[in-house]
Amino acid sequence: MQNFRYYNPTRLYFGRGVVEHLPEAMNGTRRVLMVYGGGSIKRSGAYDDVVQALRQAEIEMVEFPGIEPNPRVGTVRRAIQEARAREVDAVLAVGGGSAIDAAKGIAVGAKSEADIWDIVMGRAEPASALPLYTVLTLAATGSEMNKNSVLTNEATAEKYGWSSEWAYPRASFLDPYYTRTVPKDHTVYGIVDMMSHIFEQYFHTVDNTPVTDRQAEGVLAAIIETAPKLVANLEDLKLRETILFAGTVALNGTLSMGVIGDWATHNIEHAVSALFDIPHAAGLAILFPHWMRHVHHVRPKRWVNLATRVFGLDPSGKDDEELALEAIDWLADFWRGLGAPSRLSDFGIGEAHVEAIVEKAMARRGPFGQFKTLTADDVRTIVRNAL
């Protein structure tokens, strides 16, 4: 096990009702720049009850919608000089991960003179941000309890991750209630999304980590118990209620206690969906079994825990290589079961593209990955059996 501080600020609200809280968390604030997408936050409920909490709280609204999925770095800009000319002194996000991660971007940039890219590629540092509040509304990416985000360029067609102890949310508001209108597409993709993260940290190289093991095997099995039964039934709110915690502790960073995760899956699939604009699940459902393969030999003990401990396969008779094939396959089967696409092709992506992935994939900093160093020959192979 490693030496690792574990830090994290975010005051967590779960359960029915818990925006009537806004206020009290909100305290001192006078004007909030809410931050959202689309019509799904209306759908649910979830803008009426913010809206009727800020006006009960006399905080000034100052509404900014049409966050994309994939968020873009030119709207955030935008919402950053909204922000400032409307002299906001915080930011709300009422929505997903996408949401969430333009959010968190907006209240750091707003407070630098930096442009807010330069901060994504490690170029400046941030040194304050507004204080940032979140009402989640879909399960996918943890954003709400973590300091990371993804930003996406759409001018030079580059999707990176960033992180900051100023981007850590005060506050977050999470009411499965929320999330009962969410399609059963978003649904699977925040599904996919989630137990990507885990894998992200499940695979490590760190010797004795049987509490943090133990932590992700449990997480991943609830979600996987409970994850066809909400497919079948999307309004139960007590599936509901599982998967949004699950989602949270996924990459709140209690998984990640004492080891390094590896995060090259994620780092092809920014590629692809900055290219290709995708989305981040689907690419995700696609590509990581085929990382798997790829790297099925290292540490064969963790693919025969995963198979065993979280897939429940029965080991008699198999070597570790052939239990972990399995384990592999089982998994692909399980996500395609629910209905995640299984082929890049899927997305009118072959081979003509592969270049231009490996290429963008291998561009921010060359060979990646912590459980297997990927190369660009690595990176090809994997792309190409994904098409």
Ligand code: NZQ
Contents of the next structure:
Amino acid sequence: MQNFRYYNPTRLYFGRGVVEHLPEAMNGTRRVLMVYGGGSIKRSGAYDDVVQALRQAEIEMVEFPGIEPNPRVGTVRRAIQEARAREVDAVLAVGGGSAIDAAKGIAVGAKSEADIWDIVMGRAEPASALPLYTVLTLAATGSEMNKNSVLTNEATAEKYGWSSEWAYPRASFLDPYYTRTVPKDHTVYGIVDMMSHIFEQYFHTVDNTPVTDRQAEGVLAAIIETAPKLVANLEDLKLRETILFAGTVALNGTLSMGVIGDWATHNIEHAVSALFDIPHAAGLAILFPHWMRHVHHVRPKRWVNLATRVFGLDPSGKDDEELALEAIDWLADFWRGLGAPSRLSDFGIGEAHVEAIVEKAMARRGPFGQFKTLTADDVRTIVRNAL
Ligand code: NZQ
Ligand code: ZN
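Return the structure block for the form predicted in complex with the named molecule; the form predicted alone was the one displayed.
Complete assembly follows, chain above in first position.
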């Protein structure tokens, strides 16, 4: 194992009705900036419950709606101005990963003299933040219990992740009931996203990691067992509950203990969605099997474990390579069976766009990826195969 430190300060409230505990978690808050997206929180019931809880606690609300999926830095800058002008003393995100990621930028940006994009790009370091709270309504990113945020600069068509200890939510409220209104496409995207987060951590080259590996395999198996049932029955709260919990565990640091994740496919996908504004996990569903085929010769035993322990494939009569390729096909079929897209051309992306994607993916730090370092040629091959 790699040496590691683990610290996660987010207090998690999970289950039906937990939003009633918002006041105790936000104790001492006088005025909060409530950040949300395009209005799904009114259909899911989250909005009414949050407003009621805040009123009871006599916390004044300043609403900031309109956070777009793939949240934009221009919107975050406007919200920072609003937070300062209205002198809020906390930020509350209600929604999916986009609302939460934007709220992280707002909480950090409101307390910093530097522009938030300079913080995203690592040109400035945050030294403080407004306290951040979240009510999650979509199972996918894990942003509710991690220090990551992904913002898009619409002026330069750049989409980058950034990370700061100051960006951890102080408390996050996860009620499966609010996720029952997530439509089929975003339910599937969420499932693909959380599975991809596990793969990004599972495909590592560190030795002697059976505890972390088995945890990852267990969470993957639970998602695989639950996902088809949920897609067939979107209002089943037990299935929603399982998927909601899985999304948090997939990216709250637990599955990174002692290993070094890869994150190459996320890097390529962020280049694609920076240029084409497609849903993050639609891009992952398309790209991940092609990344896998490109690197399947690295650490053959990991692929065998995935095939046999997680996907339940029969190894008899097959060598490691055959089993690896069968596992990758199995995954691509599984995602397609749920309704995920499988080709970039489904989004109008073709050969003419390949070089722009490669350039964007390489722009920040050159070759990337831990499981196998990808050069521009590798990225070109993966993207071409995904067209
Ligand atoms: O805007 P509203 O009206 O709320 O609608 C949203 C949006 O259209 C809707 N939605 C959310 N909850 C709903 C609902 N619709 C009905 N019922 C509900 N209960 O779903 C749509 C997508 O929402 P969004 O927040 O964009 O989705 P997601 O949670 O997948 O977040 C995606 C963003 O997170 C980033 C992605 O790149 C993308 O920008 N990521 C963040 C990560 C992190 N912070 O750790 C890691 C991820 O890898 C990812 O990159
Ligand atoms: Zn992701």
